[in-house]
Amino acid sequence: MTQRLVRVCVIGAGLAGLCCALAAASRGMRVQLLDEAAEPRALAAHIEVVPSMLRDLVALGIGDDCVRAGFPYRGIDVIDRYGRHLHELPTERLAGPRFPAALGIRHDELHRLLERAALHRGVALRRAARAQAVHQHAGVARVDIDGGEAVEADFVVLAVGAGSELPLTLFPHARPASELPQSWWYALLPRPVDLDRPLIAYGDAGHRAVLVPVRHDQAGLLLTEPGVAPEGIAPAEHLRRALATFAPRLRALKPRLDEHTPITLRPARSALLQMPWYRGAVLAVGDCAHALPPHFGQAAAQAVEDARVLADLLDGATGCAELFDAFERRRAERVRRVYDLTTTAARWDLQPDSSADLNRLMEGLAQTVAQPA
């Protein structure tokens, strides 16, 4: 007789891990969530909660909290380096009539909301708990933790991100994610009073800035540029110089950047784990399975979508093999299409092409994610 899945261990308390822990707990499972960091993640960055991502956060039960904590918007303006309005990118309302089309939110605020919701659902969160290995014996998964402890579960969700070595040891066919030769700078600034929805601005070849309202008093700035930032660079001064090449509306942000401005430099990684995304009792999710370039907000959106699909499937699953096979059927082709679209956008950033058509990419993406996975 097949034993019902009751216990799950989630490794990694980033966005994918928190969402998967919340999803499993919402289906009545006993969830242990392990994270090697001693403190919660608190990056000086924003997250664009795009329409499909908001739809899935609503399904996970935290849509209202996100709307209260973030800045709702509809539509995205695109301008050139001289400030001329090129076009508006639409944002469809996918989360239902009660919710906005999309919203901007601080990275740390979204993580706090997810952690609070997971703990409220009964998730047991252990920090400074680094998973060393995962073994399986007699239908039980065992996660070895630094210090000699171990956690047992019916299955394991691996959500440690693209920079961890653990997926490479668990999945022989896995390859390290490649880092794109591109710098992604994030900063949190006072919100310009006239900014009520995101603004995408193009500068010199390969340079792009995105300004996103995240609260009534704050905005997130993203600046991408080709090449890897040299060591020892002064972030605020570098961003001021970079903004000088953009339209006047972006140049006006320079006085808001000083040594006290929260700034984060994040790598852009790209990888897609070949099937299967599971081995034994271990399922890879988020960046472990699909490290997407962060274009169009899809790296975060697809991580949340993993969790929502997992929640759906846990309702009727009676074993790991059944659960994992169903998960791949729901996710594989969809993620592949999103991966192709985002990597095309990344290639256009790095090698500007006269045939590049951002609207066409956005339309293809909108069609791909219009319906739930």
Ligand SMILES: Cc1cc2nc3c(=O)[nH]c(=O)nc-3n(C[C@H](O)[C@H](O)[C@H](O)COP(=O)(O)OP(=O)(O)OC[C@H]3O[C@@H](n4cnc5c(N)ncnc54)[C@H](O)[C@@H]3O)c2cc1C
The other form holds:
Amino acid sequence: MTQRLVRVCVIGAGLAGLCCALAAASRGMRVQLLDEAAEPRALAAHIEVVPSMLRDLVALGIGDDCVRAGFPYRGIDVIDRYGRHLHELPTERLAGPRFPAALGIRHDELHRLLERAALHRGVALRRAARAQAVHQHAGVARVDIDGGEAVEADFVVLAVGAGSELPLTLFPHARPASELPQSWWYALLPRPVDLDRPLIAYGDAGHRAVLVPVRHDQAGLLLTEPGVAPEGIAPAEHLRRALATFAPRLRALKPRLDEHTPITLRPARSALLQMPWYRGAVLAVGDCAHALPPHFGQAAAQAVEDARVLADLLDGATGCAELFDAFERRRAERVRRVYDLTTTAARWDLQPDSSADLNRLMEGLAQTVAQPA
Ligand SMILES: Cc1cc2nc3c(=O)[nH]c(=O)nc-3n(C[C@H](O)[C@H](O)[C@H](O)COP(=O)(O)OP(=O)(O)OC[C@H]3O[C@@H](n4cnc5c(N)ncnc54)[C@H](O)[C@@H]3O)c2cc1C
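Alternate state requested, the form predicted in complex with the ligand (shown: the form predicted on its own):
Next comes the full complex, this chain leading.
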């Protein structure tokens, strides 16, 4: 690595930013990580750490922490609205013999352990630090923070997610992510004792539920339905009513949902930043480069994959131009393919199509992401 790439400023301490900060600090770089939020986001939700994502978390050195904090599993059951078992989706063991195939984990737990690992490797994290603008001059990037302060760096990793306006100011071809007309509800519930791997269940048209064990005593419920969330009804009551159209195993969850149940409603966004994903000394990663429809756990997996590829390339990096060019060569085609597959799944959700073959789509996706990026 030349003198030029010593200081990095990562903007955004979500999954993508935390993993990139961890990757750069592990390669000996001086890392400043900024986030506008004063506190880590404690979302009542789970994340499915799919096989390719676990492989990348292991490569970033935090596989054991994830396994300890989550609920390892192998295989996924799929049932119809009457409870009939339709099939089992395989989960390939990609992270090596010492690790499980996949795991369920709480959203806040994963962020907490990533933050802890990043701090441990020397990342300087500043919260309540909103990046306002990035200027570039003579090979140095300067990030202006609200309040008049600034951070200088040899390069900037922009990991501000899908909702920020900052990428629009830096990338002339960037467009705001479009919101899918679909509601994604998450809730954390006591784990049913017989749930030892995820269960995907179909309800009325366009309704799907996924129940994922996240701890020995807790499970994450994800309920997807068409349209925007109704107003004037308490979230727990809405979820209880929605579960009435599902199989008995899902209906049995209704008494576990009350006004104390932690529930998150998440907008499903979709956007793919036109290439190049870099400008001068700024590289866009995670949801601000590719906000994927949340199907098949690939939104999070592709964010972690960005960090994994960056980690590989930092080892031999001689300057921003080569680094970012090599990054794009390894990421562009793959992310485009995953984006196409997840967008097709989202379209089928919204406009049911009798010729749709979700299993084939999932097989194609599994084959794509099984190869390391
Ligand atoms: C409730 C929930 C559940 C999810 N579950 C799954 C799942 O099961 N599977 C899956 O694949 N994906 C899931 N996702 C999506 C997945 O978490 C994201 O795709 C992934 O985290 C990548 O996000 P990111 O780091 O790019 O952006 P984000 O997570 O949005 O993080 C962006 C960060 O940037 C900060 N920021 C924004 N603007 C600025 C600024 N100007 N200055 C400083 N900081 C700024 C924000 O505060 C935030 O912390 C879920 C998301 C949510 C919200």
